[in-house]
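Read the single chain below, which is given as structure tokens and is the form predicted on its own.
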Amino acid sequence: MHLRFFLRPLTLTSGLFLVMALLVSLNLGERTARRQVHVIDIAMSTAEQGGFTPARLRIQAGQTVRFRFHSSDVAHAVAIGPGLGLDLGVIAPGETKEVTLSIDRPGVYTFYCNLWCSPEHWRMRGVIDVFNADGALPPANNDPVIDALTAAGIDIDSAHGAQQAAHSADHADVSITPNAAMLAALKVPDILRTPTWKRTHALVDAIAALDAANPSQTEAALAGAAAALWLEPLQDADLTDAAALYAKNCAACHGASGRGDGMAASLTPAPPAPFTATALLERRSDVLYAKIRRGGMGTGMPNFGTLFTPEETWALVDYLWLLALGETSP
């Protein structure tokens, strides 16, 4: 009777004695883990004040980094890429946002402004390294698109498709409206709706090919069906992602339309191209792909390839596309 009266408390201290280690170990273990989030704050300025700082980073595979990003002179806005989906929108003048993440990919990424912040805007970029085990960066990937076109001999900065269609001069006043009605009335080789068929050729060149399948039909007629044949995909695509990439990132120089009336045209050391039906109708889809990523030597469009990725930068040409064509408004 006394041994079971005096194990009792002994029983209840013990138990109250680990509860308490217990919480004890999990607040260490919440502090430690803490202590080990690497912060890095970035302050911004325009681009002609120096821009981010620092601009350059370092970090390791796998390593957990708080990323604090402070305006000290306007407002900007920051995205980090490629294929982050990381955009922490506007940070107004005196205002810090921050992002914690972790990127288990080794290789190289961007952070970026993608509000339009001052004449040299297209400079507000930093890099992050993201290094493996063995503190090295993995090799960078050709962009097989682009290897492609250089292969071809394709000129990348040409004229608007000097290269790339010999009718040009025969369909140049036509004007462009879908006509699916139309599209469905034609012969059209199957070839033409093959995704690399559009990819490789332009407008004028579908044009050309309904032409020689339907030769009794007007010039009117058949530039409608080929805009309404260039439309076919995308009638159930979700562009949304790709619109707002746009809105971003292309219509300050570009326009909201695609006019290239944006408030930034006059800033361009070359008029920014406009993204009609007249003007595409030469344009190849892996041509606009590929000027997108690499930018436009010349004039003053920066490259985006090291921002958006491949499949973010093609849903980026059929907003073009649809752009050029009108089935779209800004």
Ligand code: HEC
Contents of the next structure:
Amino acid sequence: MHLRFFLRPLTLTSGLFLVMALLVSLNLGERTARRQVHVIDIAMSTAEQGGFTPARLRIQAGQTVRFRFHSSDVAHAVAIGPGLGLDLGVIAPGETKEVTLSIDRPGVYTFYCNLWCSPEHWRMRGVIDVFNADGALPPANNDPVIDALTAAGIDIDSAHGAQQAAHSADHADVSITPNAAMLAALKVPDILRTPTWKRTHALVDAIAALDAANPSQTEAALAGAAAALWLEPLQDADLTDAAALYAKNCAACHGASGRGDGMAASLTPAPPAPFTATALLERRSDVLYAKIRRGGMGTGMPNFGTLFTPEETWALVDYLWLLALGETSP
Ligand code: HEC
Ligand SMILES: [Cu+2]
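Could the form predicted in complex with this ligand be shown next, to go alongside the form predicted on its own?
Full complex below, order starting with the chain above.
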């Protein structure tokens, strides 16, 4: 995708013509209409007071648009996704921030608040329909990961269900401390190191597979090795962006270190899930991914599928494993 954007505080008007000249030069040969900046003013108040107004925008692919966001009540923060990498940061009460951009790929985009601003904060979202030249929107893509879970009959909401409770009882007393030395000492079937296997299996499955390949190890040793196996691909991964997404969009409920103890944790109909080794023992990464993208019906877990790209979502899943198993965990 080809994206141009310029973040500028309202007060800096001097650079405007330079910026416009650049935009126009990049657009040479395109229709005159495209050269004009289409300005859209968007007022922001808490979701209880109406959220974004207007909340639905229609623009043309390739059109240069300037969004001006104005906070009228409390501090908000605005990001636009998926895949645009746009985050305007905090907008204080009475302040206006703007962004000038042109989105070349038609589709449906979301602008959203990523600063906890009220109990209904996460509802503070708006939609940008980016039409192609024919005035049409491309059809929405299905998510192959969620489709595969559905096809396999895996209900992402019942992952906590009876089966889970029964299994957890067996493992409740196992403390899981990643043990790389133990992992190195064990026989590890190759398939356990493939990304596909890891995404579609839980830690308990890894423990069982290690058990089968290495008879007469203690459960604690096997669990430590499995946890180290889970962390292996994360050692070299750059999860800086995922950590920032988590801090802005998830920590208010799930807690900064994933203990389920964020400042808004008491406001949700169901308690926010803790991201600890024991809590995630039976969780498949693809189920966590699906839950993040689709949300938890009626539980208070918002859906993030219209905000983040699949890649950003996988990075968040990795980050959850780091919170659960990484060195920062108690
Ligand atoms: C408004 C509060 C709230 C916010 C914000 C929130 N969550 Fe949740 N989340 C919940 C609640 C409540 C649950 C438990 C209900 C459920 O599993 O559906 C949950 C469950 C989950 C689960 C399922 C865990 C499991 O063990 O099955 C995942 C994964 C998750 N959240 C990830 C995230 C991520 C990542 C973010 C940020 C991008 C986030 N959540 C933001 C409230 C929230
Ligand atoms: Cu907010």
